[in-house]
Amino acid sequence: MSPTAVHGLVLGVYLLLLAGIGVVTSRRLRSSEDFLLGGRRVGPWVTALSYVAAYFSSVVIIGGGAFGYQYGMATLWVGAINVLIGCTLAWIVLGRRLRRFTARLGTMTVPGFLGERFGSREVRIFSAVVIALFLVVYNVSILKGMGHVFEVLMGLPYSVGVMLSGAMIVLYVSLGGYMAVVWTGFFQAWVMGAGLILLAVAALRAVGGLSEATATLAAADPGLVYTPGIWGWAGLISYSMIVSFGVWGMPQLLVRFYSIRSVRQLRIGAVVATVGGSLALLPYLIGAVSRALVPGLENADLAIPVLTKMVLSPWGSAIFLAGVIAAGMSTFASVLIITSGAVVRDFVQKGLGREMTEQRSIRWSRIVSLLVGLISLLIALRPPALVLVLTAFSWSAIASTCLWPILFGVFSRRATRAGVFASMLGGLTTALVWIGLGSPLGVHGFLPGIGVSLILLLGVSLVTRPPSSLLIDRAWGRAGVETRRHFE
């Protein structure tokens, strides 16, 4: 059989397969909180190995084995820290909170989180806004590195690549919601972890081990070994920071907390995640081991699809095409839902107060992912920038706008509405302003966008008057033991 038989059949199987999640899942539907966030009857293994999916995009391990591949080994600590800061922490410091606030609360959104714990119709119309806005540029980043590759794995036209994959994500979203979305990821997370684990093995035994891979690398440049190496303290810093701390404010991320069954499950939860989310490491690794196989390729950004060809045969490399579709696709599907919920359950809903019965309000966020997948399609046929600037623009601005809000939201009693809302429009202004300004000093949009937003929600919410005690007790529960317990 030809190699390009072995990707088609592996990918057909695998895409059938998807459909058929998309299906069953589309029969439990009865209520817009089952579409947006599966009942809150999600499992901690189905709900972390998700996360994990939605976290580690195809854009991280194509783009993730090109930083190994041009700064070595050094980049390993982005992975190390994605698991630490990303997953663990995220799990730990976040995790718990949200739960317990958001079914207080009664709420199925992060924009809805925001309006309901500060008493704010404004905050929630205004984060839902930015939400749908640059999630479909992020959307917009994943197709494009879904295209990328199915055109250099597979020799298919860049279009077709897109179309393919973004029709099937429409698919079984608009059937399925959030069940389909995290039972695809929870799929999507294994035959990922299987494409990297095998790719990470075949290439180091071509390389004759990691002490071997290491040796050749330090013979080609030091640089390429020690940490922090040709990246330097400042790159590594800030590009770990944003890939990490950054999803402390991503929606598709937060959902998950929202959906797990209950708090006590957010303990095994956690350490699924953390255990998941050690794959991060892999890309990076890699792409660094690529380096000491493939020297001299003048771009980056091939060498992960290079060295699949080199080190695996049609099948295995098959199954890694596989994984890298998978991570794009779970992302995808992911921000999709997000997306849905910002439009229909904030904006229209609640924003614009337009009423809706359940089976109203399912048939629209089942119309809006059609569209805004279709949307988002239709853009990254004609893409209008490199897939990694697309992605950090979109992370900059969301993760500004929601990240402190939500931090304070679980954490202080002091933050004030005005204070977050000066904060999201602080935080947003000044990343777009700092990346239109072609990102000075080296530093991107994002630190200087969390910065002016944490000083901003601090000042404001200083200055004006507190929250009352009826918005505090309602979002920290002292209504009631009952109220936590019937949550639990």
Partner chain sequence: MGPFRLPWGTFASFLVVAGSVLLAVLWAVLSRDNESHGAPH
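Starting from the form predicted in complex with the partner chain shown above, please give the structure in the form predicted on its own.
Single chain only below; no partners, no other molecules.
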């Protein structure tokens, strides 16, 4: 059997499984809460592993490999910080509070939480628009990564790979909603992990071991081995913070905390997410090793696909292909759910005041998922930059808008609606202007964006009227013992 036939067989079986999950889960949809959150009844293992799959996806596999290829072993610090801040601390610090607050407020989306928590329609609408717009950019980076894998491993045109990937995701998301997303993400995390471990072992064996790879890289450029290396401290810290701390403001990941069955199960989820998230170190390592084996690539995003074709058998590369597609699909699917929720529930229903029945809301959520997927596909056919560059751009915009409002929303009683809106507007503007100026001093727009956002939130909140006691009591759950028990 030819390598192309092997890849086609493995991928075909895998895609049929995903489509089946979409069909099965579609039969369980009864309300918009089912479509957006799975009815808040998802278990810890499924929640945690789908979180890992949505977090790292093809963006980290392909984009992290590209950065490892360009900047060497120092990029391993990015993966390590991903695990510590983006997985462990996010679950411990944010998980419990977000689960309780969103249940008390009856919210299903990040814009919904911010709007209800601060009693502000403008905060809800603004955050919904920012999330919908910049998650489309993030979708493009995901599709770009999957397109390159199809291009190298199966010999398909890049455009065909992008369209195949996107079409399948749009199909099962529009059918099954959030439950389709988390259950496919659960399976995809296992496939992604197996593929990464397989490739890492094969790559190290091909290069003669880690010591030999390090020596080869050091001979080419010592900066490829030592920290911070040719990246420099500014670049290393900036990107580490974007893809780690930025997670705390990313709605497609935070929604996992909304949907888990109970607060107590977050402890199990934190452990599972940390162990699973440790796989994030592998793409950076594999990317650095690939430079020792395949120097001189013009497009660093092709480093992982080219290495896969070189060191794995057709069956092995087929497993890895399925892993990359799995990772990308999980994230893309999560983004579609979040975007449809932001548009339909937060912008149309709550922002514009358009009433909808539950079934009509589900129908429009499916339509919006389809439209957002198609728009992302069209842009991804001619992507403007490297995978991780696109990711950093979209994440910095969304996190600069949402990060501090979310944190202050669950930790502070003094933050005001005016302070939050000023924080969102100022943070987003600063991040975009900084990036437009070419990231002066080598610092990405994320850091000045969240810096200005924090200053404005604190400053404006201090000089504006505190929120009403009714709003605070509702958010903090001062409704009696029975209410508190419900969230345990």
